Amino acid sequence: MDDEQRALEFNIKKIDQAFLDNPFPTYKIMRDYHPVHQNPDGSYFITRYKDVVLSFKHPSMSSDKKIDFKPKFGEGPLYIHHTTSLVFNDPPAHTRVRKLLAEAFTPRKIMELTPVIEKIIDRLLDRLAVKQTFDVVSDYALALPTEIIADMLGVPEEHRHKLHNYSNLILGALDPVVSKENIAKGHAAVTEFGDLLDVLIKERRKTPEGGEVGEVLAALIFGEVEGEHLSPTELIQNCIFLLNAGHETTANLVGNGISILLDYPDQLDRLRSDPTLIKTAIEEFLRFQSPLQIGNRKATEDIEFGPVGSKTIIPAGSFIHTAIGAANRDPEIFVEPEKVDIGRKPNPQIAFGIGKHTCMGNTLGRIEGHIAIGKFVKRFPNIRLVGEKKYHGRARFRGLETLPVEVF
């Protein structure tokens, strides 16, 4: 079967292990031969940068999933969570909740969090230096956002080991195909974490001024915009959303970034020689291995997508899979997109989205990446892979499950 036929027969509901391990060859043939592709279930898969940007910016594109998630999740906890959290809502609900959540991400709050992040990273690096042989993912990339989000939400130490599993199960339920067993586990994760947050919120209400430096829970509880507060359900579900969004993006950014440097030693040498490249390096890591690979939208009116001379009308009511990972390697936008260049300029990557749904935590995520990868490279000038790296095997989110290394 040639590439054109493979593109024609692509089915988002039947992706295989080869796609999960490395989706980029598939993205390329879809961009080349079928950039606006209709799946057998009637949904569309778009892979061009300009089309993905259009899907984010067009006023008739909806993020609301109250109808689309019902067959998959029923009316259980996963449905409540994913239809209440910020990312799957449209204005005016999205606008109101985003304004209220923004109280937790003011420049002052970010400034408070920066030294907290520095201390967590230094502590983790000290542990790694003692071990010498370790897994970058479990011992560093995952440990970092777990500690940061736990501090932000005031989660006690004895519960922190549960957070990664909660995030994994809740976000994993968004993949195109999910087993009934994993759906059930996702429901249980929402319930269990929600119950824990409910206890923390009730206790925090008793001491509105008693938070630690860097904590944002009080801002979420007591924050007010034009006389409005988050409802109890919105509060709990958006705290869960903060765990998922911050945990997944940061862990994948740090793990993917260090992995890329190991795969491209010339770029690692560049960064060692010139640490000021860390900011453009983070943008390149986000482009080359986007933590969020596939998003989704729904058309509320007929909209044209595709290159000039080959337009496709996606009809109103259609569900659209937006391949961010493909868009970020589109040769129409990026020179030599399959090449890693940590000094790449310009780099209009869209890993954090664009428009009204730009990730609200993008500034915090970038700061975490700058500090975590910058300090790691400085602390461990000599590092090598000592085993097989493995991706966690989810379609919508791209990150490593293991990255075993030795420092010497």
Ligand code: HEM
Second form
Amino acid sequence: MDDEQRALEFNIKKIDQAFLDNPFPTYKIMRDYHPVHQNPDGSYFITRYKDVVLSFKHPSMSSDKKIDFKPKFGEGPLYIHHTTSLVFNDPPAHTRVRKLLAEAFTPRKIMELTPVIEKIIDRLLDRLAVKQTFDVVSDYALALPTEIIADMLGVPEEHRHKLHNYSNLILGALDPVVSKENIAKGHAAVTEFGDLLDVLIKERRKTPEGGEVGEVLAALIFGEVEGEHLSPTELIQNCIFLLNAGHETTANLVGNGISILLDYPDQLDRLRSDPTLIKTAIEEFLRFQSPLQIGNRKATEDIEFGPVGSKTIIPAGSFIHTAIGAANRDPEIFVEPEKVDIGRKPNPQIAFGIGKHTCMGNTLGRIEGHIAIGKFVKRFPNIRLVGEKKYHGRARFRGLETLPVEVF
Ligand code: HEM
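Alright, leaving the form predicted on its own aside, put up the form predicted in complex with the named molecule.
And the full complex, kicking off with our chain again.
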């Protein structure tokens, strides 16, 4: 089968292991031959940068999933969670909740968190230095964002080990194909985490000043915009969303970033000889291996997509898969997009999305990346892969399950 035929037959519901391991060759043929592709289920898969940006910015693109999630989740906890989290809402509900959540991301809160991040990283690096052989993903990349979000939500030490699993189960339920068993586990995870947060919130209501440095719970409980607070359900479900939104994505950035440096030793040497490149390096890691590869929107009116001269109308009511990972390698925007250049400028990557739903944690995620990767490279002058790296098998998120290394 030639590339054009493969592009024509692409089906988002039938992606295989080869796609999960390396989606970029598929993205390329889709961009080249079928940039506005209709899947057999009627949904669309768009891969050009300009189209993905248009889908995020167009006022008639909806993020609301109240209708789409019903058949998949019924009316259970996963449904309540995903339809209450701000990312799956449209204005005016989205605007209201976003303003109230902004209390957690003020420059002051981020400044408070920076030394906390540094301390966590130094502690983790000390542990790794003793171990010498370890897994970058489980021993390092995942540990940082879990700790940070647990600090933000004030989750006590004894509950923290459960958070990664909650996040996996709740987010895993969003993949294009999910087993009944995993849906049931996702419902249970929302309930358990919700119950835990309920206890923590009740406590903080009684002792508003009792939070540790970096905790944002009181700001979310008592924050007020035009006389309104988050309702109890909005508060709990959006706290769960903060864990999900900021946990795997940031872990993927750190794991993917270190993996890219091991794959491109010239870039690692470049970063070592000029550590000030860490900022542009993080932007390049976000572009080259975007932690969130595929987003989604629904058209609420007919909208034209595709390159000039071969426009396609996506009709109102269509579900659209927005391939951020493909957009970030579009040669129309990026010079030599398949090449890693840690000094790349300009780099208008859209790994954090764009438009009214732009990632609220983008500054925090970037700072975590700068500190985690910058310090890792500085601390370990020699890093060697000692086993096979493996991507986890999820289409929407691009991240490693394991990256075994030795440092010496
Ligand atoms: C490298 C790390 C991260 C990446 C790549 C990332 C990516 C994204 C993307 C692509 C969106 C937009 C989704 C859409 O438009 O449908 C988003 C939204 C969001 N992210 Fe992140 N994220 C990261 C880290 C974080 C962190 C650390 C937090 C908070 C702790 C966070 C909180 C949020 C929130 C609250 C939204 C929803 C914004 C809205 O709907 O208005 N993210 N993120």
